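Encoded as C-alpha cells, the following chain is the form predicted on its own, with no partner shown.
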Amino acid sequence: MYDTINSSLDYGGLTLKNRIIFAPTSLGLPRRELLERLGRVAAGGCAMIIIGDVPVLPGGFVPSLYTDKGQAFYRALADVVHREGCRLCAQLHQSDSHFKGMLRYVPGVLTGRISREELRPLLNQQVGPYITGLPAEKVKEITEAFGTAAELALQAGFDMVQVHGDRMCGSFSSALFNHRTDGYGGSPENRARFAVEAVSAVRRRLPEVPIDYKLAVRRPPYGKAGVLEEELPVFVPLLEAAGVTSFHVTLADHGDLRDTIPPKDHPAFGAEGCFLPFCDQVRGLTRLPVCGVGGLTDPGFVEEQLRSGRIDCAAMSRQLIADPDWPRKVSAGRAEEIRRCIRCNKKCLGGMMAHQGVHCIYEERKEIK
C-alpha cells in the first residue's frame, strides 16, 4: 500500500533504505538525552537523521567538530544511528547573529524585561548591518570553513553533509539583509556567491561526498532570509554547478517561528505539506533529488506525493517526535496505530522557547498513565 515510502533511493550518491528523513531540528536537550532521543528516532525506521546547526567554525554552544569532546559525541551518535541501519547527515551552518551586538540586550533578558519572543526580532534587526559590513576576507574565511567542517564531519562518522541555506547563507541570499556593494551583494548572482563558495569549498575537499542544500525560500511577508521564488532560476543552477547533489526545500527563517514551524491554524501554512509548492518550482529547475517538508503526518498523503514524483523524500520533525515509529508502522501495515502530530506546537516549539528542550504532548500522556 505504501510501496514508494518503503522503497530505497539513491539520494545524490547515498543509498537510503526508505524515503523518510528526520528533518534538521535544534532539540535543545542535554547530550545524553539527545543521544537517547535520536537513537529512538533511528530505531523507529527512518532512513536518515539530519543533525541541525553543526557550526562550521570552532566555538558555539553545541558539540563542536573541532574538539575531542565534540568528535566523541558525534562518533557515539553515529554508532547509535548506524546500528539501526539509519544514515546520518551534518547540517553545516554559520550563525549570522552579531554576538557583540547581542550584549546590549543581556541585562534586559536577565531581568525579564525582554522575553525570548521579543529578543528574536531585535537580533534579526542586526543581521543586515552585520553581514553587510563583514570584510570580504572574513567572508572568504567563513566559506572556506565549510570545507574544513565537512572533512571533520566525515571523520566523526557522518555519511553526508547539508549546507544550511538559511542562517548566514540565507542572509547573504536575501536582498532584505544583504546591502553589500561588492561581489557578494546586489544582483541575485552576487547574493548567491556566499552559498556557492560554501558548497564549492566542500566539493574541493571531498570530491565524492553527497552535498544536500537546505534551500530556504521566502514568500513575502513570510521569511526574510533566503531566496525569493522568482530568484530560484538563478540560485538552483548555480548551486548545482557548485556541487550540490540534492535539495531540501522549505520556508526561509528570520521571521516568526510559527511561520517556519507552522501550527495547524496557520493562515498560510496550515495544510498538510504546506511547503511543497516550493518543491514544485525547484523540481522544474533540476533533475536532482528533492526533499519536501512541512506538516507531513498522513502516510496516504506522503505516499501520493512520492509516487507522483512531486518529491523524492519526505522530511519530518514534529511527527517523528510525536511517534518515532511512524516509518516502521507504515512498513508493517499498521498505519492506523500512528500517533499523529496535531501541530499544536505546545511542547515542541513551546518547549524550545521555554528553554526546556523539544518534547511532545504525547509524552505527558504517557507520564499520566
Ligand SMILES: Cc1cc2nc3c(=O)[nH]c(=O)nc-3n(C[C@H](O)[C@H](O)[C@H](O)COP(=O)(O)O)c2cc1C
Second form
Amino acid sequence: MYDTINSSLDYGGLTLKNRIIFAPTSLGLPRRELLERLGRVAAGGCAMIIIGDVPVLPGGFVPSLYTDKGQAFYRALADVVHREGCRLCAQLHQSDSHFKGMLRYVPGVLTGRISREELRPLLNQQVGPYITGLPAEKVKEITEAFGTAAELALQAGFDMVQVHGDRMCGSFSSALFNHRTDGYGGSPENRARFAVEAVSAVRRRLPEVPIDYKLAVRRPPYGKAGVLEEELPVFVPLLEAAGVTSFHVTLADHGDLRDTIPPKDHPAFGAEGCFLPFCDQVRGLTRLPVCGVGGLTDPGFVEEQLRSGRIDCAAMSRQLIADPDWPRKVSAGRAEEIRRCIRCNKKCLGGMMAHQGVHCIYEERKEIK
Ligand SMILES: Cc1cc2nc3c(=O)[nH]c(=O)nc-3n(C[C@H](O)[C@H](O)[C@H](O)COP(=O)(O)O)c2cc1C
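Having seen the form predicted on its own, the form predicted together with this ligand:
Let's see the whole complex now, leading with the same chain.
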C-alpha cells in the first residue's frame, strides 16, 4: 500500500533505504539528550537525518566540526544513527546575524524591555546592511569554509552535506537584503554567486560527495531571504552546474518563523504538503531528486506525492518529533497507530522560542510551563 514510501532511492549517489528524511531541526537539547533523541528518530526507521545548522566556521554554541570535542560528538552521533541503517547529513550554515549589531540589544533583552518576539525583527533589520557591507575577502573566506566544513563533516562520519540555502546564502540571494554593487549583488546571477561559490567549494574538496541544497523560495509577503519564484530558472541551473545533486525545497525565512514552520491555521500554508507547489516549479527546472517538506503527516498523501513523481522523498520535522516511528509503522502496515502531528507548534517551536528545548504535546514528561 505504501510501496513508494518504502522503496529505496539513489540520492546523489547515496542509497536511502526509504523516502523519509528527518528535516533539519535544531533541537536545543544538551548533548546527551540530543544523542538519545536522534538515536530514537533513527530507530523509528527514517532513511536519513539532517542535522540542522552546523556552522561552517569555528565557534558557535552548537558542537563545532573544528574541535576535538565536536568531532567526538558527531562521531558518536554517526555511530548511533548508522547502527539503525540510517544516513546522516550535515546542514552546513553560516549565520547572517551581525554579532556587533546584536550587542546593542543585550541590555534591553536582559532588562526585559525587549521581548524575544520583538528581538527577531530587530535583528532582521541588521541583515541587509551586514550582507551589503561584508568585505569581498571575508565573503570568499566564508564560501571557502563550506568546503573545509564539508571535509570535516565527512571525517566525523557524516554521509553527505546539505548547503543551507537560507541564512547567509539566502540573504545574499535576496534583493531585499543584498544591495551590493560588486559581483555578489544586483542581477539574480550575481546574487546566486555566494551560494554557487559555497557549493563549488564543497565540490572541489569532495568530488564524489552528494550535495543537497536547501532551496528557500520567497513568496511575498512570506519570507524575506531566498529566491523569488520567478528567479528559480536562474538559480537552479547555476546551483546544479556548481555541483548540487538534490534540492530540498521550502519557504524562505527571515520573516515570521510561523511561516516556515506553519501551524495548521496558517492563512497560506496551513494545508498538508503546504510547500509542494514550490517543488513543482523546481521539478520543471531539473532532473535531480527533489525533496518536499512542510506539513507532511498523512501516509496516504505522502505516498501519492511520491508515487506520482511530484517529489522523490519527503522530509518531516514536527511529525517525526511527534512520532519517530512513523516510517516503521508505515512499513509494518500499522499506519493507523501513528501519532499524527497536529501542527500546533506548542512545544516544538514553542519550546525552541522559550529556550526549553524542542518537545511535543504528546510527551508525557518534561512539561513546558
Ligand atoms: C523546532 C524546529 C527547529 C528547526 N530547525 C531548523 C534548522 O536548524 N534548520 C533548518 O533549515 N530548518 C529548521 N527547521 C524547519 C524544518 O526543517 C522544516 O522545514 C519545517 O518545520 C516544516 O516542516 P514540518 O511541517 O515537517 O515541521 C526547524 C523546525 C522546527 C519545528
